[in-house]
Each structure stands twice: as C-alpha cells, then as structure tokens.
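A single chain comes next, written as structure tokens; it is the form predicted alone.
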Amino acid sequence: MQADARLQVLIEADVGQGRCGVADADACLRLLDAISGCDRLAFAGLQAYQGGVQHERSHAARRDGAARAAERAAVFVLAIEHAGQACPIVTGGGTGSAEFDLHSGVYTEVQPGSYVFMDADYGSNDWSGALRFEHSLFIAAGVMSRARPGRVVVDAGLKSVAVDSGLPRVFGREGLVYLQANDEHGIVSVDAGTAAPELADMLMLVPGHCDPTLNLYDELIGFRDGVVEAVWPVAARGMSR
C-alpha cells in the first residue's frame, strides 16, 4: 500500500496435469472476477503448463498430448476474451513438447528449461522430430575402488545426484552401467569384455533428473575440450522452502 504497488497475476489453468489450477472456464471466470475486484491486482494472462506430456517417450504421444493441452488452453482463452478481458500472456509447454507448442497458435511464450542440460530421463524420449538436444550437465565421478571383478565404486552417490527419475548414466563409456547409489558412493558394473576403469579415472555421469541434482551444488564448471573456461555460481542453490 505504501509503495502503491500493483501486482500482475496469471491464472493457472489445469490443461491436463491434474495438479494445480482452475478446472474449467467457469472457475476461471470466477477467479478473474475476484482479481478484478482487488485494487492491487491486475490480470496478466494464463499459466497453462502440462508437465506430464514432457516425458512421454514416443514422439507421437508428446505431439498428441501437447495438442490436447493447447486445445484446453484455447478454451480458457476464448472464455476470458468472451468475458471482455484481453489475455495478453498464455504461457505453457516445455522441453519435451516445445516443437509442437511453438506451432499451436495458442501460446505467447513457451517454458522449455531442461533442454539446456538434458538429463538422462529426457534423453530416453524419442527425439526424431524437429528438435534434438544434447547432454551438457555432467557429474565428474572418480573411481575409488576396484576391489571386486566386474564392478568399480565411484565417489558419487545419493548426496551427489538425484535419483527420483532414475539412476545416472555413464556418458561415453560403453559397457559401464551405474547400478546402485549409496550415500557417498555409486556402484558401476563393468560388462564382460569391457576394460575396467583404473583407480582415479574420472567417469562423467548424466543425472537422471537435472533440476534437483543442480540444487546439490554451489558451482557449475564450464569446460570445453578438457579446459575449464568458466565457473558459474548456482545462485538459487538450497533456496527452496
């Protein structure tokens, strides 16, 4: 009040995620009326994110899921406009569906984020369409034990990598599979006929889920051709409530 501030707010619409947001156009219009009745609030648009579509493995399933989400978002937008209110922002989509969201004609902005890093879970999607992303986030894991044939132990476990979307994958080393994560250690199997890594060898791990993995670190080390070119602080590290 003292600063005479006015907040721009978005109405969240449930376009298929089943998590948050108003369920239908009538509920959306009731919330729009409530916003209009608040002197310090101004309606800015619609938040229409469908996270579940992003991890559909097949290209066709993501295309169809994105189309359903866009159709639902369009129903909300139409209801808002019929009520005499402009809807300047319609934000939605994500890494897995961006190529479809861009051509939907519904969104004014899309929300891809994980494409910057591409974790192992996203890497399991079929990327046979227009967009192809590459892995850029790795955990450097040192080999600390070769005590048992057919496996090595690395110094990256549950305190180093989030496993909610699956275990990390060993990048660029055929025949090595990350099998198990303990607190400080990870167990990597070595296929028959594959040379086991030596002690102190560095394995590059692609995390299963980039978001909560990144939150475990204070810094990102940017490197190219084996040379460190930048060190970036993770400013939001540990800031979740």
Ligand SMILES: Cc1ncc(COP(=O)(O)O)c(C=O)c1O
Second form
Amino acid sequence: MQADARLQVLIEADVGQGRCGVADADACLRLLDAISGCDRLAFAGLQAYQGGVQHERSHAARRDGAARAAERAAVFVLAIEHAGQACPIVTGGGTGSAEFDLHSGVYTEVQPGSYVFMDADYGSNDWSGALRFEHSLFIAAGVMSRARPGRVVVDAGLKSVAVDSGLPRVFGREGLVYLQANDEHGIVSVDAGTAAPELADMLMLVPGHCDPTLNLYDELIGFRDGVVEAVWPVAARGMSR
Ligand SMILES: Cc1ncc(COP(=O)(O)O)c(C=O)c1O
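Mind pulling up the form predicted together with the ligand next to the form predicted alone we just looked at?
Shown next: the complete complex, the earlier chain at its head.
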C-alpha cells in the first residue's frame, strides 16, 4: 500500500438486528466526525445489514422487515446528508430480502451470499415472490451401516455439517429423513415402503446452514449431469474467525 493512500471506510449502522453498528444518527455523526478528522480515511458510505429478516419464513414478514430496515437505513443517510456529506454507498440486504431491497430506493448495492448455495434453512422460506433459488451445495454422504431395519447410518455427522439451523435434508430421495447427527455418524430413517439404500450408496445431503458448513471442507467438487467439471479449493478452510 502507498504511504499516502486513503482508506475508503463504511460506517456500520444497526438497522434492526441489534448486533453491530451505530445505534442512531447521533452516534453515526460522531463517527463521521472522527473519520473526517483522519487524513488517511475517506468516508464511503453505510453498511446496513439486517440478518434477522432474512430467515423470516413468510414472504410478507420478510417484505415488512426489509421495509423497516430500509427505512432505518434511510434515516442514517438523511442525517449524513444533512451534515453536508455525501453517502455514495449504502449496502445491505441478503438472500431473503434482496428482492425487496433492490426496489427500496435506499441501497446502492445488495449483499446476498447464501443464494449461491441455498441451504435447507433458506429452502424453508416461502419463495412465492420474484426471486427463487435452487440448492447447489451437497455433502456426499456414504452409507456405512444398515444394521437395523428402518434406518441406515451415513458417514456425515457433526464434524461434517453445521446443525445450528437444523439438520441436513436428504436430497432427491423420498422416504429418507436425516434424523440425528452424532460426531462422525448420521442416522437416516427409512420410511415403511421405501427401499433402504445399499451399503456404500451415496446420499446427497443439503446442509441446514451453508456458511459454517463450507469452511469444514478443503475442496468444492463442481459437477454437472454426474460429471465432475471443476475442483475448487476452499480458501476459507479452517478459518474459524
Ligand atoms: C454482513 C453480512 N452481509 C451479507 C450476508 C449474506 O447474507 P445471506 O446469507 O442472507 O445471503 C451475511 C451473512 O451472514 C452477513 O453477515
């Protein structure tokens, strides 16, 4: 970096999540003042993400929550503009709210991420609106035991998949339900009338939560129509903070 570089910085505003960011316009303007007093910093705009809205199941609840977040973001923008500063970037929104954020007139960019993979938790949202995404992230789990009737055991448990947002779902196989995750084992029930998978069969699991699952893996295997087309290293592998 050049010694005379100026870093572009965003102020994070709390637009309803209660996690990080300045809570109100006064706190925002104090921070803006502090930034203006630093030669090497240039104010570039607002970071205004409301994660709590994203997983509201109903489309209407997400629409209303996204509108409240956008209104709060607009209050911060107005305060900054009244203080005589431009606010070139207003960034926020996620997979669950992007369809509303895009038309809010407040954000200059949206920041959805999970839509790329569409985990099982996101799959439970009501997607009756304008945007809809498909699952694309799967854990290939091998059947390692069928010792008991009505269930099989796969080699993907707590070390393979984050379960904070629910257990993984078995993709494309009716009658198979992932019931329980042990350290290295996953218990899958087999409904009456459903043929139990064979030993070494591979079940494709859709993780409940993609973000904390992905960094458990060294590589992503890209495949289409059953043919491997790419192997991508996971740069965030093992990064726990
Ligand atoms: C600050 C921030 N922006 C964007 C995202 C992406 O949101 P989503 O996973 O809903 O697409 C996240 C997700 O955790 C986030 O924390």
